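As structure tokens, one chain now follows by itself in the form predicted on its own.
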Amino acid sequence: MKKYILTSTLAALLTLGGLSVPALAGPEDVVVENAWSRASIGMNRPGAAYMTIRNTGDEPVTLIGLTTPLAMMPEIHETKTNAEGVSSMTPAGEIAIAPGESVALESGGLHAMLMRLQEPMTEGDTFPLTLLFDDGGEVTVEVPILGIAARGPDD
């Protein structure tokens, strides 16, 4: 009888404990589409990468950072324009993506800023860019480098 009560109690605790654990969205829930970047002139100026990040899962995902061997300081930046028409870029911080929603990293808005390039971004090449999420998940995408005047992934 004592064994049965302990087993039942343990099962109940594990069940309740399992219900209180937050569900984590994994990399299989994140789809990256239309990734692209522009060729750079040398390595003195930062590069940028653009894409759409879609959450196909049932739980929110939060993008917390980037990594790539191409740049020592990859960050998500946001371009903002004030009332006088002056634009500036600042780090965007964490980006939450709700279930079924997407975030566009595009010129003039949120974008992946690739600072301290380790080599020039050459048209026709690709580079790996890894998106880091708050649950420890990672998604790596191969980003094609288009011409210096490219305006989108179809150029």
Second form
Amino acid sequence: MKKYILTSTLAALLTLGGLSVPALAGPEDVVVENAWSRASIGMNRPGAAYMTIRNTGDEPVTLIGLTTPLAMMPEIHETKTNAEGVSSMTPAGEIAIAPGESVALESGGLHAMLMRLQEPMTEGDTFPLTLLFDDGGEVTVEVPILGIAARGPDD
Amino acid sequence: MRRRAILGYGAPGVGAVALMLFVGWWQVDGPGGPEPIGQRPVALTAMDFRLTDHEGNAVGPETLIGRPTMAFFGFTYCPDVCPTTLSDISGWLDDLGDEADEMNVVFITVDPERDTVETMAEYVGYFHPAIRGWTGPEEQIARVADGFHATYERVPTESGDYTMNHSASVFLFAASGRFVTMIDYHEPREFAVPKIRRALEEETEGAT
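Could you output the structure for the form predicted in complex with its partner chain, given that the previous block was the form predicted on its own?
So here's everything in the complex, that chain up top.
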């Protein structure tokens, strides 16, 4: 736990210029835009965060995981709604982003699922979320926490 | 009119016709018929369930008759679909303005184990004030889902908790209780308000 905090603090120090969004850090070719999340009620419920991840480089990148001091188990999940209108959520696994392409984490599709919150998500706060890539690269973004009823990053 | 002709054959004839009709209904629409997937809900007047709203009032399908109704299923531990749907609905209600006051808007939990009356009260408080939260015993929730032809299922998660798969459509009923239409989760959101207006208008047409 201590080691984990150290590395994440180090990563934050090395890569973060400030709390602004969009944030660009780590692998220079990955840009994270429009990050946002909803406030939580307490700590028992999982949270969700949304953003657009853009690969501006010439090589494909693969997102393999997430870390954040906010949640013990952050994972990319995907909501799927079948022909009968039934929604379900499953871990999305690795996400490859081709050069010049972007992947949207948005309501009703892919999202960063924040399981086992370590503290409540409070409207007006932000939290650091680190995206881990298969080449060992990391990108840390400060995610603003909006209201529970927020509909998008501009709410 | 047909009935008058049938009367001529007397009671046995009526009985035979009634039996034929009953057999036909049983095989086509009744319990003997095939179960189509993604069926429309039955009319609210044909439903029978007892739940409690987030203020502790006893409610049932009859609570909804007399005003158009927008109803949907979810649970408060849902991180993505449910807050999104609730925010969308809050936005539609804002768009409808005063018209929204003429509607029932009901969020029915499929997770009564965690969603107590108090939990529902806290949760719906974050959204449009017209939204009511309904919960109740598991077997009553099952009856509601039956009436709506909605499905839900408890699924364990890696974190040791569980989540719920559930029908994510928003169902619209006329004031008479007749089912009008539904707003599917993946439908373009701009279709929603016109659909809600349709349910509102059915009221004045004296829907069947």
